[in-house]
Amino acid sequence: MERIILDTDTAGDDNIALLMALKSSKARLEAVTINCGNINFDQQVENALYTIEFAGMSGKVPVYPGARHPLLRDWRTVENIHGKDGMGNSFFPKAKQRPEPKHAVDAIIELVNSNPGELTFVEIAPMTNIALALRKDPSIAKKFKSFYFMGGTNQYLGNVTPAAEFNFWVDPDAAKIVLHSGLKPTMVGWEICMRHGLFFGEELEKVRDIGTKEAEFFYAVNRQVRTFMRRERGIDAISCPDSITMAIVLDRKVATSTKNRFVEVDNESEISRGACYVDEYGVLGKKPNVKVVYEASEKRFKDMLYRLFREGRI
């Protein structure tokens, strides 16, 4: 039983990830914390709330609101991706369930010393909230059970910039403190996203036809991606970065190769601003710091949704 925290910027795909943690029976979700990123703050916030309540589970799951803008940077939002509600412009009503008080830097430590060695922390944003529970509390380093993470790239091109995936490009300078930290954690790349987490146009229509509130409600917030990979990227499909990271954690095997590497973000240099290196032959001569994913089961990953979509639980 994987007990996690879910660190998201609630938008698109991370609505799925965050549904697949509600409906497995191998985690127990407990508590989701927002971080700027994909939309406004505010929305993100609601679009969490939603989301557990579809699952049948509000007033279950806390949710608790952190960083609203990046540690030193300002950034754009992707609205024109995800929809003006990030939730490709369904409109879904508002939860009943309201957010927490605690700001979530603060329930990030407090729940890690409360619970030494068996929380998985799965960071779907930008980084800026565990960058600051870091500095506030070193100490929560060496306390997760495992850190997962979905951001950066493995030799492959950014998606905001030609260097730059956009988690490490909205807060580079959170994903140094991170990648520094001690924490030794799991790196999913915008590289695996792009070779096996693509749902092609006839797929998404096999989802549809499948008719379930899941199926449905996985096509409506995924929709304005759609359009906008159609319109930008020349072909008709959606990205699902969140869900094959959100995979990987419920099932390791959807991980087919991992390695051991080096890992840095750029934070210096405007136009490399978020870009990230990986070590592959060790020429910088730093131990390595996270274990980086290099191939994933697509079939294992998409059956996981399949499975979502039909029974309404994994």
Contents of the next structure:
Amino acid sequence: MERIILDTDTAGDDNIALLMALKSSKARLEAVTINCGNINFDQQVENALYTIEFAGMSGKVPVYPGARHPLLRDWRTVENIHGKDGMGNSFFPKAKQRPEPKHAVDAIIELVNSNPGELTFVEIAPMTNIALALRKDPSIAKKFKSFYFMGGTNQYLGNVTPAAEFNFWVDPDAAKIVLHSGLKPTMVGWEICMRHGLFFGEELEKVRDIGTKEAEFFYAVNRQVRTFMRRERGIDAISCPDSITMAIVLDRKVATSTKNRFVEVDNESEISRGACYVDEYGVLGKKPNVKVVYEASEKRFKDMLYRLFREGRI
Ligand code: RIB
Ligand code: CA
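Switching conditions: you have the form predicted on its own, so give me the form predicted together with alpha-D-ribofuranose.
Every chain and every other molecule in the complex is listed next, the one we just looked at coming first.
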């Protein structure tokens, strides 16, 4: 049983990753923590609460609001990608469940210290919360069972600037803290999503025709992403960076190739803010600090999602 803490900036595909964890027989979602990122922070909290209620788990998984702002940098939200509500402009009703009064950073520290070696941390947002937790209690770096993040790129174009992927760009200082904390994270970069985690138009319509509430939810929350990808990237598709990351957590065989590499982030410059450097040839002479996913099985990933759409469970 994978006992998971999920840190998310709940918009679009984040909600599908959350739904996967909620509906997996192999996972127990211990907590959801909210990090600044995609859209308005309070709406992100509501989206997490709504998705938990949608999954029939209302009141069973605590949601802890965390950092409303990156450590140092200003950033911009991306309602143009995910819709004003982050749910493809579905404007779902408010869930009954309310967020916890405890701050996400304190919740992470308490949960990890009371379950040493037991918890898997899944990071699908900018890393402000976990960076603050590591600064407040550095000992937690050695107390995770495992740690996965969706972020950065491995020799690949950025998605928010030419240099950087969004999660690293929003808070490069937090990413720096995490990369140098002694954690041994597994990295799922943006390139994995672009190579193995896209649903193109025709396939999206097939998903919609499945007609279950899960299939409709997937289609709805990604609706605006499809519009954005068509208009700005010239492809009729939606991207699933967070859900392919969750698929790797729930079924290690989804990641078909991983390599230990030294990974660094640029938290100094402007033009290449958040750029991620994977030292492929070890030229920097630094010890590898990250297990980088190089290849993933699109089939295993999508089979998992289709099970969710068809059977409402994984
Ligand atoms: O770059 C993609 C990542 O940034 C995804 O996690 C998306 O939700 C945004 O947080
Ligand atoms: Ca995210």
